[in-house]
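Only one chain is given next, in structure tokens, and it is the form predicted alone.
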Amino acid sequence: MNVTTKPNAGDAAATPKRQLSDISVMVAGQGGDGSLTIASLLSAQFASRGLHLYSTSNIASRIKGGHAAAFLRASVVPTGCMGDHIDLLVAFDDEAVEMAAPNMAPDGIVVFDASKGAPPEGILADTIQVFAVPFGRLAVRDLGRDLLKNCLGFGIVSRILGIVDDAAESSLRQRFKRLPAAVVETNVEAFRIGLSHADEIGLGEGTSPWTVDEAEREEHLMIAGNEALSFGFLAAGGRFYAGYPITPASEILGWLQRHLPKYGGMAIQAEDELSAINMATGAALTGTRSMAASSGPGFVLMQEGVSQLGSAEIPLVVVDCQRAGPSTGMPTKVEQSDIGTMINGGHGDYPKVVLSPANQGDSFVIGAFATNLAQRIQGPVIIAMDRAMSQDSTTVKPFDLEGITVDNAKRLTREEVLKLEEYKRYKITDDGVSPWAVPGTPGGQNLVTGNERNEWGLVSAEPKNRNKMIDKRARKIETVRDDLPKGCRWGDAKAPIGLLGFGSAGPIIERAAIRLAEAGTDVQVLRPRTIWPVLDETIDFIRQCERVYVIEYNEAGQLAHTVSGAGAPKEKMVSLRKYDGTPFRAVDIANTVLEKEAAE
């Protein structure tokens, strides 16, 4: 570990600059240290260079305190996940160094807040350059506030990355533009103190050890999965949402509360998840395109309501933003352990579809598709998100709003109802979907009940009728099966080794496939976007491979069990599971596959 605490300008000038086309940054300390501020400022700088961004965080489930880390990746090509290693670490305390050390790049740089002493010894490799700067002490001494250490630290970091001082200051002013002028100037002063200290340790402007590439600038959105999904729901005519705040689903409620009223819609914070699913069901019964969302604990509470949707044939989008469970579990950590609940939750037999976006941008597409699909099958469509897919942000191309249609499927107009000899709400049809008139349509009166009913909606427990109704509802899935979202394929379609995973694991799996190809092992990748029903493409993918590694965030191997139960050969599947709350790294997946293949 090479610690720099005094002038070293001669050495810096003599060392060739390192040109970075892909950089991963971690900013960490205790909650309240300002990690997210530095990450946000760097995001603005990297975006101005046309780079593709991905940001995530690792925070404790508490109001204040606890370890908090912000992660940012910038690359000349889209990545959709963090890199294998951390290139730059900004550490506000020893714990940040201890947590980052195992993943630091051997030629990385650490900027350490030395207010309470030197960085811990024996943890970082000797090849890592450490700039020890007393951020907190300087901020208190010169400005009277420890909180300003983040802007002071940004001054050091901007010099390391070769960001022009004026450009860095402009980003800072933009970041705080909504604050009072005096507050903005205080933060700018802290930034300038950081620059002055950078001069003292050999980081004068123009002497940076690194420079970051630029890419061709294109129009991009920086968006999280929850926001993109909400946008897709709105674009496809969604106008009512009910939910109860719960990590990591809360952003859906917040986004829709801001935007739905502009289009005549409404987003309501219910008193609990039971109320949320019932409010959304009531809105859906009026013909309003509706949605409810929660995370695992709340989604379980909704199950009786989801069963009612399937029985009474009511169209509704239901989102499960999965997190580490069971029970309260780890609310801010990634997991994909609700697959069984989404497919088999609720009681009785009823049709449902479970979809999963391939990435944050695809969340928009899936949100819009699910909104229309619920109308087509007149039942629940569940969207499987996970903590990372929901809350991590990445750059995506602007969404194609013109390509979104509003499909009312078998919705009957007033004129169509009046032409009928009689209106049967639950009419037996070949495709299982009955023509539907929303309540209030003249001639379209019917009874809606949780009991089994006949074609007119009247309660019936007659055995023959029961069989007809169960079979009718089941036919809905076969009717739409061919139109359900296909998975994302990648790699060599003739490779004997396959990688299978969904949700936020998908982009990491693709990066792992690149690592494997570089190591001489070609693989093919399938990232399903329809989890239930299991599509033929998933079963065929497994059948054609000699071996398929099923990569998922849970202990039980729920995705592997689901696809094997649908007919995929279990003997060809190898489960790679992670359930400690942290995401996979592409390098770890690649190394595990190489080790297992070598052992075959």
Contents of the next structure:
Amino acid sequence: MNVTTKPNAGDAAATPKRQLSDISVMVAGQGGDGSLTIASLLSAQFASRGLHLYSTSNIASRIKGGHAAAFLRASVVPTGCMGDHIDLLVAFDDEAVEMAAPNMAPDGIVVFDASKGAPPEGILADTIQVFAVPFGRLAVRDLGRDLLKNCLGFGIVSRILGIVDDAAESSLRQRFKRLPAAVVETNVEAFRIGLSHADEIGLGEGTSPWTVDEAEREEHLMIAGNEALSFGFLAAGGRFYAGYPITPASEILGWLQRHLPKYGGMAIQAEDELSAINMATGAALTGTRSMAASSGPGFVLMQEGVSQLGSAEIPLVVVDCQRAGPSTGMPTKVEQSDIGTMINGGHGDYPKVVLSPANQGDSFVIGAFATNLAQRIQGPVIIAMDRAMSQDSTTVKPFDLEGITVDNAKRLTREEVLKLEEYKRYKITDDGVSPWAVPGTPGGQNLVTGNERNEWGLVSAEPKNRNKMIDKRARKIETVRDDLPKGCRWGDAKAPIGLLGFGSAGPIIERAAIRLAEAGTDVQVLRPRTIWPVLDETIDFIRQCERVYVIEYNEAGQLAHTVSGAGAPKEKMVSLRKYDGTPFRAVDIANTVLEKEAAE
Amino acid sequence: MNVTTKPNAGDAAATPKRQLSDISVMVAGQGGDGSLTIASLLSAQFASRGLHLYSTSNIASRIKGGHAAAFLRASVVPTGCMGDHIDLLVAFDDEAVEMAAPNMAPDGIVVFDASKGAPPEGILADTIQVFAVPFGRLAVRDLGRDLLKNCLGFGIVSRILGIVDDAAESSLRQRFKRLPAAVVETNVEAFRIGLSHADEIGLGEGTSPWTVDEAEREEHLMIAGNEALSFGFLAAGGRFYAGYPITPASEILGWLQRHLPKYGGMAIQAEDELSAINMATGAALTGTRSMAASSGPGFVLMQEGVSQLGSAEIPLVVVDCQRAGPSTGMPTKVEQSDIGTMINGGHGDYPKVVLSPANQGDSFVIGAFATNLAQRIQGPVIIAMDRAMSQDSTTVKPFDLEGITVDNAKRLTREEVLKLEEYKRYKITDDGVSPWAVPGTPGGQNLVTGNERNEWGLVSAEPKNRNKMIDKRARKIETVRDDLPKGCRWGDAKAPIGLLGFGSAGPIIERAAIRLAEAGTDVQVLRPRTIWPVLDETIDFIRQCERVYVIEYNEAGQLAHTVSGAGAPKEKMVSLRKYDGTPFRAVDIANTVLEKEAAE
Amino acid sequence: MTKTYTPAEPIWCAGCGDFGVQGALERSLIDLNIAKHDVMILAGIGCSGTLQNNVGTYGYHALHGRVLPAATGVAFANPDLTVIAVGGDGDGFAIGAGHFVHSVKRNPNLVYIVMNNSVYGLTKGQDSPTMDSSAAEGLDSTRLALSIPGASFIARGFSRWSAQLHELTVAALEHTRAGRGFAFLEVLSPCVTYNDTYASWESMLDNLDEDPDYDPTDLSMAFSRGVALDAEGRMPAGVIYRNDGAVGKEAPPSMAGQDLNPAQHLDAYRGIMNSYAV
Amino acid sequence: MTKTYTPAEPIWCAGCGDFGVQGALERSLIDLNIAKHDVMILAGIGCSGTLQNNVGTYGYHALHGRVLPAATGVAFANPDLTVIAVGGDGDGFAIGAGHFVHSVKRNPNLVYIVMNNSVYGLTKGQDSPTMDSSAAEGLDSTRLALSIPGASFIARGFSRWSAQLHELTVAALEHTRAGRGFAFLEVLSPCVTYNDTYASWESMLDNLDEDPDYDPTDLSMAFSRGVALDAEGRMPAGVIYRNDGAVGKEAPPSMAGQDLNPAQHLDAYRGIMNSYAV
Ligand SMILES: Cc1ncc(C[n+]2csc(CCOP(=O)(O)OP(=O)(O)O)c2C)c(N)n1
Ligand SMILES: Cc1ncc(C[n+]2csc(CCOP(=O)(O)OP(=O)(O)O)c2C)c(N)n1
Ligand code: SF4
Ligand code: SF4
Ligand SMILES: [Mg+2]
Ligand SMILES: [Mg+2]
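Switching from the form predicted alone: structure of the form predicted together with the partner chain?
Next comes the full complex, this chain leading.
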């Protein structure tokens, strides 16, 4: 027999069946081991059970053949993040076990590819069941191809989770439906070999140790933040995009290159980020709704361009898909350490708005909102994404496509221009926004410049004019302030303890709050979606609470610094920071809060 | 007679002679009218009387032939800034009078070139004496050259100020000493023609309306901030500079191109700012003390490079000679609106120090200090200059050249490296600084990278290592914190009203404080020289005062925002901001404070 | 008619070469009968980068070195405009060198006029990349352009040779307006204040337009002629190289004029959304 | 001997062209007997930009596109080092294009090896500027370099032709170490994962080193040969162009090793100070 189990695995059927309403799975091995395949097969299974999903991956910085891990969470209630622990690990090698061990749930299960030997000793808690099956060896022996170990493994895994064999097989057929029939059959055969080995180790159909709940969520999308954001931009009339490849922003370029041409638009790969933002600026000058995106290193290269947008009053959406810095840092890791540069990265004072979606689905809403907002303020609107927000996928409600509008704001039509007596590009107005005639409009000729200039657009350094122009531009933010996206609130507004955080940390913070509430601690949560200007809701939230934990992915406490700079009382804030590149866990946040509160 | 005077000018000799201990002069006309010549002749005169000087100029943004004004202040006590009013205006055209009028002292004097007609009516207060003399016409008539009107004008002006004719003539000879003898004589002749016209309008030698005090200051230098800063860099061992022309930073490139080669160094004009900072970084990697400078637009282009310095731990001095933004803004105007980007412009968290000289002379001290400090923290040290600090000249005490040291900090010698068992570039140390072996050292081979890396310099995204590395880098600032330059204090530390401001606003704020004290208001002043990290002295200053006026040249209140972000109580701060490109006046600051205090 | 801004008086020093460039451009726009509201002039930063204020068309003052990306964005987004980028040699060949290379390669439909004076005029006279100095020989921008696949129109004028300059400007505009792509015109435009080269440059120029043996469609000839002239301390003027460029290539769609009403695309958007359904 | 870091194992995909480049470089350093502590390898960002970790010399991982300015800084500050810049085609000819032009022009003493695979390997396969695509023909970096006055050594190798690659690497190092200046070596280094061009490129190459009629000191010939080969869908390999470069020019002083004790300069500093005395 090729199948071995760790002593403590015992007879699966003997232990009482566990019913899971929330399960986190990790599948890991060398790139090419097919971790992603098993994860996506499971994903389809869980989806068909109506569960809410969240998926992420962790690709080492090796170029090829490095270690790769796929993570998947399925739950009856939506969570928007990974669980605190891994319940089920499918490990193709020792490294996978080592990586997962610290996060394994004590009552978890490990399925281990024992082709190269038994699982590593002494690193997994004794309470964890281990099923060691030589997937690879069996796949080679029975079918002559190592690669088929995924499908074989999927057979075992589906038995552990109590998935009906037929259902599992049909997910598999669905997944490979574009491949030649013979290939599909071989994969199915591998799956069945997996099933028969499952039988041998006591994992017969119907005798699985676990079953996973079903749920009745409505129709959902499973989408990553970069995709949703790009889609939002398109839906709100976005037509020109320029970018330069960089992790984790490249998917935006890819998505828009695929989709924009169908709508008479264009996504262009520029020679660098300087070119990208200036091309997008040029397109924006024609009235075309435009966007540029990058990550930290490229985003700061764009900052002179952002100042120009602010000064010359040109509408553009600029996206920063943050990654762990400084400099090249850890490009595939999560961090929120560009808050300072998103707010202060350009030179001089100019109006700008920094928005942050509350979750992957909200990226659609924020993408569309930003596209219109840029037109309204005729200036830069920055979207703060982060690695996880950008690249992780989760189930979200279908988007309200009918609700999307295209707001032309103060854009003048040809007819409107012709009716004017005179046309001044930088006319001083009460709301700070000047009516806008785009090139090609007869009678609308104007000069756009990043120099200080008079209402006609002619360069002027005259002090009185300068004051008027700076004040005019500053007014634009006041004009839109009330319409800026409000944050997501959770909990009772009278709770003394507040948790504050944004972006991909937000859903985790909310899970922590739920834990705290369950533990009897009275908490409330604010997850701002407008980072700059700092809205009153944020300052008030901090003022109302006795103590606020400001939870963010960076070392310097940039969010805390920002809100206290805007007037929130620093003495009420406790800064919780993580900057090792790995995500928060709700349990750790909750425990830290409990500890600190106990110490108060 | 070609000489006319405004009715109210009266007989100069009749009014009582005024004795000035502090005089501000403006000389203005079309570029080429020689405003700068008259100003520099006056400067030499005042210097020889032992007065303290401050000089600045205001060049319109036209390329040539635009309006140009030179300003000069001479005073018995050092002031470090221009006066509140212009006492004496030498105007070559109407525009000069229009520009000066709002700032003219009520008892001021105007000398007007009446070649093209009488001075403009109705814009000068009636109390102002006007001497209208057709310099240009006289110069053409008597000597055939319009250009000689400067020397002619200088004759009149020297009589107004009670300068002995011989003394004035010898300054003139000194000034033109490099020109051919015949040219010098023509200039002297023009000067004498000026004198004889002075005689005709009652300005005989000895009958001048004003006399200017003499003083006994010690030997002084008259130097601009950019020059002093460059000199400080050189003296502290700076040898490599890379820059790209930009106002108002270009003088640093020019100065170092002239001087560095004599010391085996090099100043290179790069193809752009990206190249400049990366060349300087390359040179710094070899152990050569290096610097790069720019102004706002170029400074933000350098920010990816600054993040790299912070991440990879490379010592470099980076200078931002701020000008009025945003974007191209008003390049020749003063502003301090890059505070945010100096502190937050890069991406990710990394240690950095931002210093600001207290005055032009202190730029030498700060330049030298920064050059050593960069070596000590192996990271970026940013110097915040501003248009006035960079380009204005003032008299300062001679520099303490003997006091300059070259601190090699943790730089390892060849011998030290050979004695080591192992050499790790990024060794974790208590003070956060790792011993440094530069390329060429046997046994010191190492890898320098902006990626996160282990102690050997090999790329690593391992979370524990990451935490250690980020913490190590952050510790560097704590290591040097106590040595960072303290601010300049003025006044009684118990005074309830505080004034806070830095850079070229500092000396003006101090003058305002003197005025306030004279008016019986109890004030104290802090002019920080370390902008980041925010030192305790700043927070304490604000805490100790009842109310602090934060006085700065920008619209957003960036300094106020920075210090409150660092924990200073926002409710105690009153923000006084100016962003029209012109300098503060002590009288305005004092009046605003008085008004606000009265309203309290 | 709606009153718009009054074109500015040039702020150049008397005698600056840039006057000639502006004159040629203004005349060419009239000759070709192009309405001012259909023209967008984008400028870099420099003395040269003020030309856009003086003509009365739509104007944009780009960032230093970034006029080509900005102009490319305009040209792609609104192909109905006549897009003219102008700027200095520092702007184009120092900070903007990378964009120049990629613009020649990308061949967008726009005219690019560089006023080359071999110095940084606006920042008071530093050497630009086209300056022959003791440290390095100056760049020849036309030769650089020749080396880039995609180059479709390369010419050099001299601001004092106004007849030829006018012809070259018209030719550049026609190239672009015929959809052939990027028309690059370097104009030797002396800076009388910091580098007065009227006489020396005039003596160095060899007018290819007058050479019947010169074939501006022969890339190798264009290059070797430049090299040969250089060896004699001379340089070429006139149309140095031209081909049909982008003719035949599909023109990008105009984005600027699109009706963006989302209702018209609802079905398509729903299709995208459904591709994410689970 | 002090223990230093252990060179990393390459993280390239099996079959990546970059292995060949590293091999040639390592062998050349041994052949020329250059001590590892006297060598500094600077790299761009990309798959290619990890080579410096694998050799055991001093190494620096520059910012994306900025390896040439950084290497220039090193070479100017410490001329005693053998300075080698390496990187990808995206790094060198997209984001770094401007620096490439100016480095050829400036001709600093360093070797620049570009691993050209016509894609962005590290960011997963986007087209690089050397890719021939439907949108535009790819740049030929050697032709670009030829167009820049100052060019002193231009060669192209192929990572599978290891003998020639080794020779070219040695020649490049010798050029630089003799003080001639900037030695530019483009290596066709296929990306097996995103753009496996081993076969197609091999079939396109014309080895100039084997052509007795080819004169690599003739600039015009170098250019026209490239153009002619291109017309046949081919491209040159070997030494494309070389001259004596900076030989005879005064070498910049070494700054890195200077004794900075300020006391020795006190008099001179006092002189500077006095020039400001009033
Ligand atoms: C990013 C940035 N760096 C530097 C400058 C300063 N600057 C303005 S114009 C100019 C160069 C002008 O030279 P050129 O392009 O040749 O134009 P010219 O004045 O000679 O017409 C420079 C360096 C700037 N505006 N922006
Ligand atoms: C400023 C900046 N922009 C973008 C990136 C992302 N990036 C990393 S490597 C790379 C391109 C790599 O292509 P190439 O230089 O050809 O190297 P290869 O991987 O093919 O060897 C890019 C765009 C970055 N690191 N920094
Ligand atoms: S400085 Fe030179 S380039 Fe600038 S306007 Fe004057 S002459 Fe022309
Ligand atoms: S992705 Fe391509 S370039 Fe990168 S290591 Fe693999 S084969 Fe080489
Ligand atoms: Mg120029
Ligand atoms: Mg590549």
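All of these numbers come straight from a predicted model, not from anything done at the bench. In this text, the rigid core denotes the largest set of C-alpha atoms whose superposition between the two forms falls within 1.5 Å. Positions refer to the first chain, counted from 1.
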task = Superpose the two forms on their rigid core, then report whether the C-alpha of residue 407 is displaced by 2 angstroms or more between the two forms.
result = no
key: Rigid core superposition, residue 489 Cα moves 2 angstroms or more between the two forms   = no
task = State yes or no: after fitting on the rigid core, is the Cα displacement of residue 132 between the two forms at least 2 Å?
result = no
